[in-house]
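Take a look at this single chain in structure tokens; it is the form predicted on its own.
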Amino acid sequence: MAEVVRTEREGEIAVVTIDAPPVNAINQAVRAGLQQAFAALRADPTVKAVVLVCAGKTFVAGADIKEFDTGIGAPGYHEVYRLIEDSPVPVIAAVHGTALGGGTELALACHYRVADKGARFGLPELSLGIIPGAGGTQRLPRLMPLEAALDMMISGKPTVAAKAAEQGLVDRVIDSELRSGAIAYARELLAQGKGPRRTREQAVQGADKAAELLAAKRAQVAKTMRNRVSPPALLDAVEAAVKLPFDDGLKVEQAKSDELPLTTESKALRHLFFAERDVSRIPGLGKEVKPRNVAAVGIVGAGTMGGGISMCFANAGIPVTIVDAAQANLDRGLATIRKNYQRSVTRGSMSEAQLEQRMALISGSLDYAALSTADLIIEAVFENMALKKEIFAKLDKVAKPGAILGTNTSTLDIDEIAAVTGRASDVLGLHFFSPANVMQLLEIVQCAKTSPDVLVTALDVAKKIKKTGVVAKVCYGFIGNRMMDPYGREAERCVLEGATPAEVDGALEKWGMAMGILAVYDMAGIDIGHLTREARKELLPKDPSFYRPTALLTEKGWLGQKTGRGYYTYPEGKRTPDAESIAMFAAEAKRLAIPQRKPDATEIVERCLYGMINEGALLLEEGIALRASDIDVVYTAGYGFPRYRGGPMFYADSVGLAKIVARIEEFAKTLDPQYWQPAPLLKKLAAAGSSFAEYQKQQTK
């Protein structure tokens, strides 16, 4: 096994490296590397200061994520730090890449710190629901003024190497070659006579003003980052940096960082963090399955998707054209890409230049034949299956030989769509979230009969385009909207029982999801799903009431925001319970005599979820998702699911799905029991006292 720390000489100056590839992760051999390393030069006297690299494309990029499941095997990190800081000559940390974690933690141990200008500096703990743990909530503090600390730590942000310099941690941003800049500058320390430089013998910066800032901090993150446990016990940890004295605060930092990977939050996001990464392995797709290459893009559809879809390609470089069947609608849909990329100048994160790079990507026609060298095609019109049809022949027409030809459908039969081409292998589901410029989910639909390469091909571009790729196979609504259904149609269900739409968006907001699924209609167009179950209308239940709210507001044209009214009215664009449509509703329910049960909250959101749970268990055993943890990613990348609660399949594990099985049964009685039936799946796990978790365990042996 190589060496992960070696150690040379430069004279009087020791170089520590670091070579752990890929990222150079803080696990166990690299802390004992480190200890050994720091050890042995204690005892040489010819070294008068150590410079501290790291071999690859970044520095320590984090910590060894899987020891929060094993324990942390020794030597820990504060041990190594400790030796590390309490080295009798100056070590300067000498940062390239991203130091994140455990490595920004590392570099805040070492005496001084040099940075290459590209090098970014992160503690993002909080996004798998712990804290900074190996000092970084005493040392940081003691570096940089209080609240940026602050600041970086609550939103896990990297800091580029210039603002770090700014707000002093960073001591010197090197323009050269970084390591001989690193020795030059340890040089320049001697010369000066300059020693070690203790971080913990520093005071905290802006103590004084501490005891307010800590209050609003609080404040801040009841509000953003409600039902949380990490953000309050990083704001006890700096309080202690603030109060005590560095030993002691770090005890307070360390108990916090013990009990925190314990928590069911920091277990549903390590959770995510692993599933994420797991989305791409695909069963039976080896690595001799090679992706086509996709050098130019075409979207049929210059409305809202297909601008936003095109955006993600040209934010990627990749040049798209667009093709419409009226000017107007492709002068419109071009302006309202212009109009975003604005925005971001506006914001500050686009300069006018780059904005016009993007735009120059990006071209229209209103003749198919321009998308004849096309690599990949999308199609992005409304949810109408002969028109789709009727798009498909002709891409399959002009089309270049190899092209992939993608549909944004989010319910419809992609088996059907591809039939209608001569090349059904070349065809899949390319399923963008609205808006497709911001949304991080893109669900890739297999077709019975899309080509390995196709798939592969998918999950490249996914990757390009900077979204996260989860592949489905061909059902109504594939994983995400399929499981939405009886999430909105238990939601509508409570209204009619009496219920508002205030006090049913209210409850799910207050668990934890982003926006309560009433909003989230009004915002999308009462309208949009009431067609697309028009048009299935054959396959409904028999059942008066299913989605009745949304076909009653249909029916009186109040379709949401865009209209001014919906299950809410927008006077000056602030949504307000509307009366009227609440009195509608009541009036409907008594006409179809529906018991007035006035559910609560903890009703509301055990039926809107248990059934979503309950349709995701009949997902896995259709095989329309590979595992329960793709359905968890799909939740969270795409539907407002909150991230601390690991998803729907996650969230029934640490619920129980013995718990969830019952209350089914329970609803099975008092509710309408044609949709309370638990599935055979979830039955079964529940009867043996396993999990989700255990299912996919099992499956991917």
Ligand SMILES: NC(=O)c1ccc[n+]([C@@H]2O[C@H](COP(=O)([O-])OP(=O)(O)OC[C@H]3O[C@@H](n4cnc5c(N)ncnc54)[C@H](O)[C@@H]3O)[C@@H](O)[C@H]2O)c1
Given for the second form:
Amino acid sequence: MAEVVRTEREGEIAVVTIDAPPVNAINQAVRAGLQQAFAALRADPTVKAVVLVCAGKTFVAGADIKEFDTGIGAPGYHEVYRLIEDSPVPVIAAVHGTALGGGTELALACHYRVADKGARFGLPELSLGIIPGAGGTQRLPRLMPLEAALDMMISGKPTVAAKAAEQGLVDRVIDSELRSGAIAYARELLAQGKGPRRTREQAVQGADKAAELLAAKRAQVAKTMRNRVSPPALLDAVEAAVKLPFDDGLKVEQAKSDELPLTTESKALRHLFFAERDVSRIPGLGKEVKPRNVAAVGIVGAGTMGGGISMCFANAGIPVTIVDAAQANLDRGLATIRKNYQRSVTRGSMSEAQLEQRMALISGSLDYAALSTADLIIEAVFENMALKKEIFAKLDKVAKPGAILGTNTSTLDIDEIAAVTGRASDVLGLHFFSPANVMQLLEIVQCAKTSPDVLVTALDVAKKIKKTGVVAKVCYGFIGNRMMDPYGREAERCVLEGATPAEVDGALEKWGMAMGILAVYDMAGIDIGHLTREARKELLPKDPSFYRPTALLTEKGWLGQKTGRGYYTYPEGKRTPDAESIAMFAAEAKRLAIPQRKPDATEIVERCLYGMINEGALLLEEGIALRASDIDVVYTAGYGFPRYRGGPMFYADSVGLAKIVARIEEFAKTLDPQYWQPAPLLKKLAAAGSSFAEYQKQQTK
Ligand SMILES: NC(=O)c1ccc[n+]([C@@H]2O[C@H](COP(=O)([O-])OP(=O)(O)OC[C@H]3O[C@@H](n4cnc5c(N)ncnc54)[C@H](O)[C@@H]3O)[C@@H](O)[C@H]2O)c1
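Can you switch from the form predicted on its own and show the form predicted in complex with the named molecule instead?
Next comes the full complex, and the chain you just saw is listed first.
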């Protein structure tokens, strides 16, 4: 095995290089290598300073996440970092790329830090439900003002070198070649007679105002990171840095770092880390299947979705041609795109020149012939089967051979759409979410005849436009919207049973959903769901209460925010309970003789989520979703499901499948039994004391 840590000499300076591709993640081997190197240097009196650098494209970009499960092999972080900090000669970290987690903590344990101008420093541990555990919570506030240190750890966002230098984390930003710049810096230090400057010996910056600041941050995380355990634990550790001597503070950090990986929160977040990586692994699709080249894209329909999708491609530097049927709609669509970009310019996240560059990549036309050079065409016209078929027949005529034809339909049978073309193998669903230029999720819908390379191309395109592409098969609503169906059904039914919209949404939000479903309906437009159901009326359950509140609101023309009222009213834009709509629901409940059970928050959450989970189990059985973890990615990336709960299927496992089945069986007795039949897979796994995770492991064996 190649050495992961090597030491070279540049005269009186020793250069220690970590070389552990691809990202120099710290694992047992790297720690052991560092230990050996620094122990040897200590014994060498000719060494006057040490420069610590990394080979390859980045400084240490984190710790090896697998060690969470296997345990940290000796030597541990503290032992090695302490050895480095104890060095009798100055140690200078030279950072390029992105120092993350244990990498940033390694740099903090060095005596000085120089950074390439493109370097970034981050401590993203909270995103995995843990806290910096290699001294980060104790050392960072000794190097930069307490508030900045807290912000860096709470946000998890990397800080760029220039900013880090301003804050005191970096001693010098180096414009030239990093290694030689760092050596020159070391020589300067020696010339100035500077020795080791141990972080642990410095005082916490701003300790006098710490009590106030920590209280404010506690209030902030209680609100913005509710239900979570790692953010308050982080604040406890930082409080220890303020109040206790370094070594005692380190013990507090250590105790919390030992406990946190065992929490459901951390397991959930780590589950998603791997789930997101796995989405592009499609069973049976090997590396030999190559993606087609997508250098030019066509979009049909310049509406809400067509415009947003166009922006995704322009943002990735791929030229887009939008075709619409009406000049006015085309003009309006292009104007909306410009307005959206303009907003970014106003916010300062984009320059005027970038706006013009993006707009120059987008052109409009009324003529389908303009799509003849596109490698990928995505249809985003009204949700109407006849219209979509007409368009696909046209596309079949104008698209070049090998062009991929995608549809953004939310619900329609894409096999039926594909069948009107003479190239069904080139057709698939590309289901973006609104606003398409913002939302992370892309459902890639594989049709019966979609060819493997078309699927691979879609996954590749998703990466290029920075989306998380999850593969689903054809069915009504695919993964996401199909599981929303029971979720919304129960939310609406709870309203008819006497819970107010604010109570239903409040229960879901308190549990962790980004937004209650009824508020979502108000935002998206109440009529959207209603019209979709109308279009497939004959397939719906024979239940007069099924989605009845939404139907009533639509009949009234109370379509949500766009009309100023729906489930709520919006005086001065503020969501407010609407006594009139609540009275209307009560009257309707009476007319339908619905018992007023007034479900409490626990029941609301259980009904909405267990209905959703049961549907998820059906999707797995039917093969619509490939893996339980794919469903979790769909929900966390596209539906505001709290990441710290891991997604619906992970959440089901964490509750216990037997408990969920038992509740579903109870609901079958107390509620409408047609909705509460446990999916066979759910029942089977529950009976065996198994889990969706276990099922997934068996599947992939
Ligand atoms: N809006 C959402 O939240 C959302 C989310 C996901 C998917 N979708 C799906 O995306 C599709 C588009 O939805 P939208 O909200 O953007 O609709 P929209 O009404 O905003 O836009 C539709 C556009 O299609 C154009 N159009 C109609 N017939 C055409 C034709 N024959 N040729 C070219 N253009 C034509 C219209 O002029 C209009 O500009 C639908 O299938 C919808 O189900 C919508």
